[in-house]
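One chain comes next, on its own, written as structure tokens: the form predicted alone.
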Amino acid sequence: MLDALQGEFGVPGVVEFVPGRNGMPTVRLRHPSGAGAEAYLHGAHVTSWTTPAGEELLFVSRQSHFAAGRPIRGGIPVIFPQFGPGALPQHGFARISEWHVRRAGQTDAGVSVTLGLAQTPETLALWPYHFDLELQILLRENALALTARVVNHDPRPFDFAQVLHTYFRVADIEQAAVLGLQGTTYIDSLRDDARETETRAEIRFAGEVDRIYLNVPDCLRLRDEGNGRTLTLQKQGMPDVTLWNPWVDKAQRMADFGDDEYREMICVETGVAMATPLSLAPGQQWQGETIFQVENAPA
């Protein structure tokens, strides 16, 4: 399989299809600047994004499963068509499905691969709609752009959520801050989904956090003071942002997450959450994009 993918889509030294953990098919992107990215076909799951200097910007748990039918803990899980719990498996089925390569290569815009997922007998048994879901992963010198597209190929309308559940690596969660959410409404899942207005210009972390911010500005910043860098998140078509960190007690209850790893990560997730699902009529499509950019980094 990997040889066939490399023959059809690979570009030596730029786009390469290789075995990942437990032999799972993986695509590695290398930008001429030296920046890199890695994604598993399992879940179209980005598990690595590195700067030209080799700094890793994403967090993946050392306890994570890399196995068919199980989600990878960390990186950028693709959530579809359900966010959180509900009638489907937690966060839907896209993150545990096997995706297919549609395009790959290098242009002036950067190095990219496009992965796709459509209905199968297994998905139809869970969610009885015909759909097409596509994710383009575009690597630039100091940026990673993810563009998701959903098309309704069913004769009926359907509602869906789509979220990029991004786990960022930080030096110390207590030295990290998220900026750009002041004045927005959030749903606090730790307080029975209470709705509040965010009053802080700078959100810092000293305990478990699980909040969905609704209709937020399209530009946010994540300041990682311990690593001396700031990341910007520029989004389009993705109105909601979720902040999540399990902290001590929940981390200890999670079998695929190290007890102390909560200190090394923060999830800043862009997309369309279940609080405000989108509805697509037959033949309609939706597209959303998030560009992650290193604003400044250690020399």
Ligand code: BG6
Contents of the next structure:
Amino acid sequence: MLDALQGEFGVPGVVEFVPGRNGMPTVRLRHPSGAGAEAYLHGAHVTSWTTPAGEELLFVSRQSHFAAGRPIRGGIPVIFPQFGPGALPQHGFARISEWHVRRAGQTDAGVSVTLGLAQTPETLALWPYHFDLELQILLRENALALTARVVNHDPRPFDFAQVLHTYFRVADIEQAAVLGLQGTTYIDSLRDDARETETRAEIRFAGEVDRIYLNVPDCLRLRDEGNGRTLTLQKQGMPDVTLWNPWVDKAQRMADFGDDEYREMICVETGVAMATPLSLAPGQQWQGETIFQVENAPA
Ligand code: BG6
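Next block: the form predicted together with this ligand, after the form predicted alone:
So here's everything in the complex, that chain up top.
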């Protein structure tokens, strides 16, 4: 399979299809600047994004599963068509489905791969709609741009949520801050989904956080002071932002997450969350994008 993918879509040294953990098929992107990215076809799951200097920007748990039917813990899970708990498996089925390669290559815009997922007998049994979901992963020197597109191929309208559940690696959660959410409304799932207004210009972390911010401005910042680095998140068509860190107790309850790993990560998730699901008429399409950019790398 990997040889066939390499033959059809590979570009030696630039786009390579290689076995990942437990032999699962992955695609590795290498930008001429030295920046790199890796995604599993399982879930279209980005598991690594490195700067030209070789620094890893994403967190992946050392206890993650890498197995069919199980989500990978860390990186960038693609959430679709349900966010959180509900009638479908938690966070939907896209993150536990096998995706197909549609396009790959190198242009002036960067090095990219596009992965796709359409209905299968398994997805139809869970969610009875014909759909197409596509994710383009585009790597530049100091940026990773993810574009998601959903098309309704069903004769009936459907509602969906689509979220990029990004786990950023930070040196120390207590020396990290998220900027750009001041004045927005959030739903606090740790307080019975209470709706509150964010008053802080800089959000810092000293305990469990699990919130969906609604209709957030399109530019956010994540300051990782321990690494002397700031990332910007520039988004389009993705109004909602979830902030999540499990902290001590929830980390201990999660089998696929190390007890102390909460210190090394923060999820800043962009998309259309279940709080405001989108409805798509037959034949209609939706597109959303988030660009992660390194503002300043450590000296
Ligand atoms: C977040 C949710 O998006 O994902 C949290 O807001 C949840 O409530 C977290 O714990 C992780 O979910 P999962 O299914 O990957 O363990």
